[in-house]
Amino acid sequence: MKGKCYINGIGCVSPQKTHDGSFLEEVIDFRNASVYEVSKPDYQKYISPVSVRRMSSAVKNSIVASSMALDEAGVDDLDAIITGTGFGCIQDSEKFLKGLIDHDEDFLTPTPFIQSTHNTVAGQIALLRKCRAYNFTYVNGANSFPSALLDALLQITSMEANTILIGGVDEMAPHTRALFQTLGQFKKNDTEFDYLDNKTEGCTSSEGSAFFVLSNEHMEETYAEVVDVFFLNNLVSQDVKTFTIEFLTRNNLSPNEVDCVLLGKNGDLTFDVVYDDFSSLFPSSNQLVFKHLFGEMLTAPAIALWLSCKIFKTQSIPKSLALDVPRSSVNYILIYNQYRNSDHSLMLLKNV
């Protein structure tokens, strides 16, 4: 018998003040910012002061976010830890390569190299939690987090696991950001634009971490049910409608049954038009956007999932997310994200 997959705990460290459990009551304005840095929590509440100094922001933010999720769910034993990341611990990678150049390949400190691998985050959480279970990290571009979510969904619905911690995390480092600005994928530091009515190319880089406790057990604290996840690497823009209709059909839904669609518009003039084709399928659904508040990172779908959980729990939609008048009740949310017309993903959630 196929089981169901529920989200029983969430945690998020992002450019907005999400680490204190609030839900966009107070919004930080990043208008015209070229990079969205995280709103830093009190790391020493979760990590020893000695360890904090040696950790990159990706590791620190993930330990905080995962601890928040696990504390909410009241979980100690995990059957798996699964993460998704686009760049991994890129700060330590840059630090090691800079040391390699500055010291002419001599007298190098090995720590940045050891901590620069993409699976450092999942490994550190496992060490802290003394978890020896399945531990996997997906590095699949903008589909990294949906890949992690699908893995967990399949394990839980097939009864192979009871409780899984999943997360999406990315950090931004100065040299990497400069390279993407040179390539035109990120906006220049002096670019002025209106995020929701944009006339320029490129997006704004960001960083953050969001974690979730998934379980086959419905609890009083349950936020939502994960109904389905689907993604493709390449999709011609005129096929977005077919891609979406096929996804809804296999879940016995029609577009007018979807209360909200959460779009990954990132302010890039060239590629945001893809969302227009998608949105035309849902004339009666609330149209929501979030990257004007959180910026763009390859694991942005994790932030979208966190926002969806908050919407279900509060049954309210912050005006800062809505492109139109919000509905009073929300039963289904469909998240659609893509990056430069590649790595298209759909995540369907249901209120419980």
Partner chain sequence: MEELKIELKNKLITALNLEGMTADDINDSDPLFGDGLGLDSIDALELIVMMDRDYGIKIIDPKDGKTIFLSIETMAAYIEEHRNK
Second form
Amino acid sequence: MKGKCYINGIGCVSPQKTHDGSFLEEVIDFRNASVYEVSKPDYQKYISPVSVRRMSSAVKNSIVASSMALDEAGVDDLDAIITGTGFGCIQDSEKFLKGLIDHDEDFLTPTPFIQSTHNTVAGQIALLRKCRAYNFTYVNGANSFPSALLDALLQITSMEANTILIGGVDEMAPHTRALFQTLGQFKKNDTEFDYLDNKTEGCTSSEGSAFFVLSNEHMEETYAEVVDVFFLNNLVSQDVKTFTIEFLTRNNLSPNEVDCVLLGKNGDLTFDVVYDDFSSLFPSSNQLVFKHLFGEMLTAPAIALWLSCKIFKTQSIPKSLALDVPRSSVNYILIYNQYRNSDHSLMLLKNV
Amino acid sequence: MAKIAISGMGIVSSIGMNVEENFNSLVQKRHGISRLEHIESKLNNSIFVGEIKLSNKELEAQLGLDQAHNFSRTAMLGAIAAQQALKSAELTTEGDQLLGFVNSTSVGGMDMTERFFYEFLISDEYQRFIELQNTGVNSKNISDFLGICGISTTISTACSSAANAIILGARLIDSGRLERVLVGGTDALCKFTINGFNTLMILSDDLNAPFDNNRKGLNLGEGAAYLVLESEKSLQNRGKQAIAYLSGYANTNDAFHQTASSEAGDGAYLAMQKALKKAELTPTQIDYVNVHGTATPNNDLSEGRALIRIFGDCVPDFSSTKAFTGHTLAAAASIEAVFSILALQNQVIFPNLNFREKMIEFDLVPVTATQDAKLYHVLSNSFGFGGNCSSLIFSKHGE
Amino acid sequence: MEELKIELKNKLITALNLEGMTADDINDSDPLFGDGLGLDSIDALELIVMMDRDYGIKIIDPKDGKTIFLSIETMAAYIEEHRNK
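For comparison with the form predicted on its own, would you give the structure of this protein in the form predicted in complex with the partner chain?
Whole complex next, starting from this chain.
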């Protein structure tokens, strides 16, 4: 039996005001910023003071985003909680590691160690909801969230599960950010650049959490149908065009049927050219970008999925996302993301 | 569910650098627990570990890596075990987009990060290791080394990680997304985890003694193990036979505490129950349980209670092999999957070392000698931080 | 002793990140764990490190924490008796 996979609830905490029900009506300008900070929701509304005291931003943002998604979908009973994260709980990892090195292994405390494990977020959500269901965490660079989505899609379409909470989450920590700046993966502080016409290398690190309730049941609240997801580490034996055409063919779709392509362009001179190759396949589709507003995090595909859901629901494309004149009706969105020409992912969504 | 064929396996641990060495150590009761030698730590003389006595240089040589490589120890151990698994399945990777990789790790590149954390900023000598903080890069190093070009991902769910990699692999085969998939986990010892477990006060200052009344905690270990899961169709096309089958699996959450297991082992109980259901087996059909058995006071009590809830008065023969290898965290479940398959292949139960006195809370006594047995179905448990509980059921070829 | 108790309360608030609390909110005899302040086993491990770092008291068996950390009163008394810092 093959069911369909619908998105019935969404929640997002990000550098933009995605947590208050709006949809980029007002945009926070991060031009030339060296870091994208999260637009903070009222955490106290979602988390009790006793619980909040050990939580890093990844955990807090995820509790808020997941609560929003679950409230919207009106579900309590989950068959699975699946998260994806690139750097995991890097703030507590860094805290514990600094303690270890600075104090030569003396007087270390357990809290940052406990909170440093990659599955902290999924575990905390389960703990707070007393949810004994399947609980997975994917940690595979920019394909972490697509991995979580694939796992959920397989379980929902095979009818192994009815309702699944999935999420993508990342946070940053100061030393790690400095290290990746040294490496040139992140732009140096005070780099002046124009995202959409960039002449500099590296990207700008960001934070955020986006969560979704997936179900095989179509409801009034339904945002979209997840048609398919696919990802590879490297495109060794093929180029991005073949990778994409093969994916669309498997889904009986031609490029001109795709209304919008949402691109993970992150302002890195060296690697953004890969998107140009991809875009050339879609001359008649709307070309959308989002990382100039949201920054780069390894689980950015989760942010892209949230934006797509909003576009379907409102049947409108915010001007701030569009590289060309946005169309008024949207039936198919294809999200393409890669990080440094690695971790290529495609997510295909359909209006319902 | 349709049973998933297993067509190959590979392993490195403190009791051997391949399948055969591991098997021999198990049946000859040779454990791999010692003092920590490759890492300078204040804890060197107060704890025991299951350490692989090969330096990073020696591992590099074994893999033939060049000077400029950026493999963590975790990735090197993983690459060696994964290479063995592919070889034993007689698979080549080139151009095979239906051959994927599901890795798992908890340590990732931490062994390098902790060595050069501040140095990274002042000297460019080791900067190539910085990106290992992106855990996925460690898996990518392994898959690139092996030339895997199908779907590839990584799971990190603490001590149950490799079991969950096996579960996802089975799902990818079951759904037809892949025909062949390399699944398992790898973790190297590092100061970060050693000190982390030390702050939880669950490290033993002696050899770990699972299910013993006077157990004092766990010994950490390092290692890696991988299985090749394969569809029946692919096996037939290649004219190969399965070495064993994965017939059931489940993952649940204890939803009780971030690091401790619930009193009655709720998550563990559910995981075993669901795995049995998936395998369409009754508890009486399980012939041996390779328990999680970390030898911490909390785990063994909780797991023991869960076993009694599932099996009642008829708890099957069981043993923890962590007294041999130490607790290898993310790799533990795939290492123990290899041990479970070895048990089925050789019709033998491996001993639970260091057991002297049964726990006062219940009447459970593990198998303490290498013991011949008729084994058709073996249950393997792995539980971890964040309440993560997984159970796998392996079945003999032809059952 | 009174000074030590206030010191302990402040340390507790910082070490355990009890945001929004002040020393006045904790009574000397309030149970720290369970129904009282609501601390748990992870907090107990944090307190064991604090005892070692700030007062030179080593607690080897975490189970001993149960009696020592019953309340600010019991903690202060234990420290007075065993401290070497």
